[in-house]
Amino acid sequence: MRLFFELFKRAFQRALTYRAASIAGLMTNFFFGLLRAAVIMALYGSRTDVSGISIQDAITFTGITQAILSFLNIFGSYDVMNSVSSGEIATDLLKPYSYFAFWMARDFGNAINQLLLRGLPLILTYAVFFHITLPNTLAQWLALAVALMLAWAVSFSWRFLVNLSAFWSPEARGIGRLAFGLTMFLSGFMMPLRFFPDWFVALCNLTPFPSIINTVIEVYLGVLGGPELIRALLSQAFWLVLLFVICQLVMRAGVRKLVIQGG
């Protein structure tokens, strides 16, 4: 525990040498939200309520979804196929930790530096434009905590998934970059999942794409309640341990075919 503690620590102050960065990242976020607020106003029209979601919490969406877009890393990482094409995962592999950890504290340093200096910033921002919607209970507050950490983890080990093909395949951006694509299309990044039919949604939760963003959503709004909230919470932790098991039997493969191959 102590070890990822300090890999977070190192990960979250190298992240805040690039202020620059976060800023500028953070303008183009809110210039895009902005967007997305006036394709959402455009299509709701004349209505209040879609699929009980009012103008105001789809507007709202479009702020939340901006804000925690770089937190999740929505767009991907290939830092673990990077280490895997050029080698370095072979001394990475003889250190006396768990690679799976390691890559998870550092992910999760730069996660946190993003929340804090892009997601909280744009979606204060967004407040002084839009009438935005807030959760009313500390019980919503709490929950919401929780459905983003899970979401936060159930996105990192998807990605730290798709990263590991980079052991059978020498071009495998182009498999992450067809991953991460149907990540922001069936999570519910683009457009809500209620606004979709039935059968898509069925779909979707056949996958952990929705656990990613349209769990978070939904418990910001308060959407979810009661029993819903609580199986869209354990439906999180479920594919969490799923894709952690999945990731350890992908990795051990992995590994036997490094070392069969002579790496």
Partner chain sequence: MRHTLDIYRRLILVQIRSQLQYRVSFLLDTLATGFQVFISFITLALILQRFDGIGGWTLSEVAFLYGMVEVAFGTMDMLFSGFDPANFGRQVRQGAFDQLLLRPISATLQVFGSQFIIRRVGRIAQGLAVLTFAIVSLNLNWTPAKLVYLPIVIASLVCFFGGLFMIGATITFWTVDSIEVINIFTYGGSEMMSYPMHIYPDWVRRFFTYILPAIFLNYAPALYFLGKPDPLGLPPFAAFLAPVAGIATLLAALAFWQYGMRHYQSTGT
Contents of the next structure:
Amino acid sequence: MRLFFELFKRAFQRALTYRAASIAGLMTNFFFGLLRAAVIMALYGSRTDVSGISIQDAITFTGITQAILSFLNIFGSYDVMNSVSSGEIATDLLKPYSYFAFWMARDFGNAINQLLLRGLPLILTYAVFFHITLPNTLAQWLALAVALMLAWAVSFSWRFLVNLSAFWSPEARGIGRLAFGLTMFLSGFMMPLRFFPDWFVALCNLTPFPSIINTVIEVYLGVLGGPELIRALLSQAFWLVLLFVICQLVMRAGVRKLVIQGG
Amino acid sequence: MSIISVTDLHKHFKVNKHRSGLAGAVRGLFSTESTLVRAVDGISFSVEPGELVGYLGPNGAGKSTTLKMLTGLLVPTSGQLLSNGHVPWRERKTYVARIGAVFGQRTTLWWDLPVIESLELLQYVYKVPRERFRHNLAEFRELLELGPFLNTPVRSLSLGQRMRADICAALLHEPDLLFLDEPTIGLDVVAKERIRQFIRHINRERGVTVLLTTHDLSDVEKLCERVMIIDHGRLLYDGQLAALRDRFGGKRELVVDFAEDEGAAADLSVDGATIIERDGPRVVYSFGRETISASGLISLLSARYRIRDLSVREPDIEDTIRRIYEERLLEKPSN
Amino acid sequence: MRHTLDIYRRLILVQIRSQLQYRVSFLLDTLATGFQVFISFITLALILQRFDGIGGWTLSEVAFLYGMVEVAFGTMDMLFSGFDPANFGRQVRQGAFDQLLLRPISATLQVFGSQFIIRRVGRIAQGLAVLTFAIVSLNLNWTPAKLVYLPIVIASLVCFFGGLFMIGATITFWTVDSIEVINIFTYGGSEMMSYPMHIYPDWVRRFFTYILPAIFLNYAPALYFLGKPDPLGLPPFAAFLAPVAGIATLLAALAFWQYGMRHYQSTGT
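Output block for the form predicted together with the partner chain, input the form predicted alone:
All chains and molecules follow, beginning with the one already shown.
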């Protein structure tokens, strides 16, 4: 926890120091949000409601996804991969905490930063330009908080797992690009999954990806009834546990390979 | 006619300050401060064809900035600089065709290519005639012992191998001038020695003028007759290495082993030298150049006592230069 | 000039050879890039099906626009990858750009030759597939003029996107971190240009008409090829301004790039 706090503080300082870059990043996210909102409006045309999602909800969707984009690292991360390929991992493994926890703490520090310094201002800017929907009960806010944390944890575990491919392939970046491209399209980042035909949604639900974005969106918009909501959160938790276990197993195999073959 | 002549060269940078700590970062939101850094602050020197000059200075002294201006990578803030008949940054392409440069931390070779293919590409880049290329490569290959890794991709070379390949690459087009930035940094003793021998070779046999920056004073001791010392952007010293030692070398030491029976007796002290160590028959004297010469001291001692053995210890060049930096022995530039 | 082109050819060959060395990774990467374009088109298609087109354009019509932009962006991304701002910014910080300045040939040419990412053929191929699908399903009225003009439009788009990459690369001479905002113009530009431009708010469209002449490169020519009426009231010759807009962008970018290099030589990093 202390490690997390230190990392968080440092990332926060960095963001303030390079505020030109931070502001530019915010503008970028906002600009893409505008584009996506324009596409949504053109798609809706004169419709007001599609698959239970009102036009206002759909515009809100573009804002929320842009806001949590960097919190969840949707475009992927390659840090662990770099540490494995460069051999830095050897010193990291000697440190008295789990490798997974170490990166998780780092990622969390960074994620919270992104949520506060990127996500929050973005959604506020959005509120100036568009009429956005807000969760209207305390229960909904609480559920949103839980869904967000689970989404981040699932996203982190998935990215960590993808990064571990570096143990076996010297060119793991290609695998990363493929995997993270998949995440973007099957998570409901581009469009709410409700807009898609049933077969496509069923396909997505066989993967952990909807737990990363779609669940958060549906919880936020309040389109899930009580039992559905519980089921969605449980499904997030299920994927988290599963990915966590796989990460541990793969990690152990990777380290064994490292020790035996010397990298 | 000098091959390099530099007059009152300045390079100043504006640097934005980042305040430290969280409070500093928050304050930085409202105002930024910038400071003017005088990386090179009025230096002048000239180099004659065929010289091998060492350019020394601590980190951040202005060595690399000078080198970047000499190679045309940076435009000076003010001052004149003429090298090999060109103003480097103004006639970049014609100028760099006749120089070689190796920046120790960066490779000029293509990362994924075997060394030989990189060298062949450079042959086309510099339009080296095929015969000359073959001849030079054969020579350098032997001197630098490139043979074992000519077909290895650059990314899999050791640091020492990469440096040798880079030095070879910098010389295939037979430049008049060679700039080396920290050519031996991070290398082991054997690799360092091989590179030094090669530098000496191309300087003596081919008459290439060499300017090299280094941290490693043994490079200087083994290679350079002339050194320039820079600190805080100013030249502190420019002259012969031997003269530097004479002027700032501090005290020399004479170690004398007296015959057994002399040891216990007299006080053994001599005018102009002080005893700094006494261990049975062995006595160590320390003496300055200005008070007495080594031969003077020896004849004085041998006139009075019976001596079994003696040796003179010269002060370390490293100590000398450290003293120049630390005590700022040369306040003004020497020219 | 002949020497310069010869060096360029050699540099590119070197890139190709070294990328083909890692055959598995090359295949995987090509598949990955192609796959991304494919899946992004599939999702677009599913959405357009659900909503019956967008802004009065059918799926096939949007696919035409989309295919054109993808082919052009993929080609550009291959030819201009040395200028990819993220990558180029790193090169500058690590001093690799200095190494180019130490060689007696044009630095611009060397940047062109420093990266040639052949896995982009995946993206180009997928773009071509989408374009072909559009052309086949639209049953367009092809005239010889249109047949000649289509490759010209795509080439102009390549120049346009290449100019944007160059501008982005030049900005990294000033910024320490390669800043994300450059993505607005490169990736953002290509994404927004995949949709008919009349769906955007006025100020966005104005920006992409007067500041960056994007509208003359995708929307106006597409209206001409598809034979659709123009809801924006662009002048009739707007469809034929593509080469002018493309080349002007590239030339402006080159001038800015030269200026950036001079700035770099006076400040370093």
